[in-house]
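One chain comes next, on its own, written as structure tokens: the form predicted alone.
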Amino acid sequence: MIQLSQKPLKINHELPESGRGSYWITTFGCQMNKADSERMAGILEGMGYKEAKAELQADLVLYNTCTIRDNAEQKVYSYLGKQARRKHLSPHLKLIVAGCVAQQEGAALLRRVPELDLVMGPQHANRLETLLNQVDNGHQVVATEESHILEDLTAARRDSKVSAWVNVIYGCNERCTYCVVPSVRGKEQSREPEAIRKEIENLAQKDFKEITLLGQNIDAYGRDLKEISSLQREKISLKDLLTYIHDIDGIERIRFATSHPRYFTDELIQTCAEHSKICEHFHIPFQSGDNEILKRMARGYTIERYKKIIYKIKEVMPEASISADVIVAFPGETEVQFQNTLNIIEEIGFDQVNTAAYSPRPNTPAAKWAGQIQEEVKVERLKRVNQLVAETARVRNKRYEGRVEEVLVEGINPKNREQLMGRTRTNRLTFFPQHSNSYLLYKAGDIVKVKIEEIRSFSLTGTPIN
């Protein structure tokens, strides 16, 4: 919904320096969330903003948020008392609330936080502008209303110069007992493929090499289009699509996250293993290796199912790089399950693995569950998940070791400005010298052949050969 208050803020007419004055953003949770801020952001200096140097600084304060951890929910109000503290001292300063809480809250953030100016869902990143000019006259203004996403006009802000987020499907339909996701982003929404490709061809041109096609189930995309004709075909999928933009000049590689296994096929599969730019990487969350906890999840496959996945990958990429996602401690969890957990993370070998121990969610199913897992079994059993799979991850990274990968390069490394820092085609962080006899040797956006000297869990160090 959108509500405007009955009365007016108390507004400082005395507006900064420079006009608009200046923003700052703090991002919280996923790759979507990074996205939707890029886009806000480029939204901010189309009406006049300019970043602030720090938070504390700024004019206006954009808090980007997560819902699907109680400790990301937390930090949020914390930044948001000192920003409270201050409006009360800057009267003109603009305190905005956007993401995953603010959908999820709504107007109760105004109660809790009255210094608040805009409170507004994911649904409505690409209607900043239009919300802030509501501001702008006075009112408080809540956002939250179920509303089809519009394609965006606006260039975003990108915080790299090589590497690109594209969205190209937003919302989710799932109904995993735990997440809080479909509430609070929506249902499932494809953008155009046209679109899409169009938005690829104009960072190519802005000289970006990679791109990463961003959903919160992004092989279900395509599910609620239409008939596209340019593309002259009823239906549309995630395989289809990459098809569609493989061949942009300019793009060199192609990436894609989050994987649902309920929607991933061996098309796919076989799909990225005959073209050229898409990397070999996949992130494929599993979230327990215990098919009951899987059932009681709502996740729609059972663990051989996955596995059977991740095996078909490895046989037709053998040196594809595989992550996930897993929960410890859901409710009811036994330690037998929980071992299952382990089993799987070391007979797969995962080259990453997010781990998270479960945390009970507003309005979730799970949450309501008896069985709710001891605080003291959760920091244990995560604690446990952690060290197997930096063990893994190391054993795994062991195949670099001696030899020649490409890096694309992201930038300098900013704990060592000497080494340049970049990622292989398998999504390996990797840093290498960026002088030699004081001549700078490559700059971002360069893919540079290194060959492996030295490996850690997730990270690889070595020497250009170029």
Ligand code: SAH
Given for the second form:
Amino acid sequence: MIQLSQKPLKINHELPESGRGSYWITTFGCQMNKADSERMAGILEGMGYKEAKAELQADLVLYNTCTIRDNAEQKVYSYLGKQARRKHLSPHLKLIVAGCVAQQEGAALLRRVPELDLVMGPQHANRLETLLNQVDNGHQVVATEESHILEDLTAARRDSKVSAWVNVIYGCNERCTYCVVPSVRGKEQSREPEAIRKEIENLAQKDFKEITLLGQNIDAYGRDLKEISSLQREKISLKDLLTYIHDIDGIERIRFATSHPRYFTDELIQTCAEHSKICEHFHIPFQSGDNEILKRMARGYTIERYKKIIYKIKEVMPEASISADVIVAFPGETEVQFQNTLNIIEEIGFDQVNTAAYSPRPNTPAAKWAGQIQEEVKVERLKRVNQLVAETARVRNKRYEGRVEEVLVEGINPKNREQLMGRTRTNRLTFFPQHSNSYLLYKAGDIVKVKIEEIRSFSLTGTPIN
Ligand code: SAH
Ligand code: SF4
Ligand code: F3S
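Now that you have shown the form predicted alone, what about the form predicted together with the named molecule?
What follows is the entire complex, opening with the chain shown before.
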């Protein structure tokens, strides 16, 4: 959430004069972590902490970590080394590791970095205040036990004023053989629909225009609710939730992620088509284009089923954009199997694909399998897939040329302050001049009709039309 400071080392030796002092949060990983960081920032501000101007001046530093691949995990150790040294000069500094590395390593992190005050897994994000109180009482705290995620009463401190993430289901019950998420995020826990609606109503009151419902496997929403709910409720699924929140005044756009092809239904596609606020953009990872690899990944679908979903979406919503995630060089992946992945990218013509080379993760079956692919092959396959993804995205983007798109303005383009930036309904990043003539000015939160004139692989540029 908060950008890293590139400034030279500047150390604040003073104890905070008033209040609690300042905090700094650096977030790694996925949207789930970003949403957690926003809630933790809200808790810290509620406790009296102020946002620090720079990481190396903060009185409290919190790293919200990711361990999806080894390089994500390693990042935090290099950041921690710097802060641990600082703590020897400024003993009042509070040092916290939250998120997925915290959950994976637990007390072992304290042994590795004894300067840490608090190690807290993702299920404990909403308990930050209680945990910090224990730290203030002189304890070094590790909070990684499986826990029921409390409804948070503190307002999140959101980065955007326009677009907000709303967690609807935590955890994941799948067992994809490469993936560390179930072991660090725990079992599925859906939030009550009433609590979700209330959060979105509050966002609408604060002028937010767009929400993205979040879950690692959002199609699983509701399947655990019957058991834990104190209410006698009927079965509720993602499509019911979407229908239930659709009428909230002020919210103009609704998105959701991440979809799982194993559970994605035709009814969900129909619901999206019938509700005008639900944007025609779908993020549905396929992970591999080869059935044998999909089986070994334990994904629970074939590439034929995946294609059927995509073609159904395209039939019902011809303008829809489709993005996905893919892993190359999974253990045992042959050149032919890799080619099957390239083929599917070409056949479907994705708008965007997040690519990664397989990385063995602790406590996952595939990490121990024979047939681990050499580093050079990983690098080479990743390069080839990235080239194809950029080319496919550029070709897909051609359809925007000359068209008028509704762009929800997020703010000023940090790379060109003369431009505003926002997204189309299909989630394409779009830039346009701040004012096309002297009396036209737009601001964050406006929906502007923009005529698209310039196409790149991952963004567009245009001119607003009146
Ligand atoms: N819940 C989502 C994805 C969560 S993790 C889903 O089921 O699709 C985000 C992405 O990281 C995954 O889609 C996958 O492409 C990638 N990923 C997960 N584990 C990985 C690993 N061990 N090596 C490389 N990439 C991985
Ligand atoms: Fe990981 Fe699979 Fe769960 Fe996604 S569905 S988070 S890839 S285990
Ligand atoms: Fe990373 Fe944890 Fe998300 S491992 S991808 S931050 S769920």
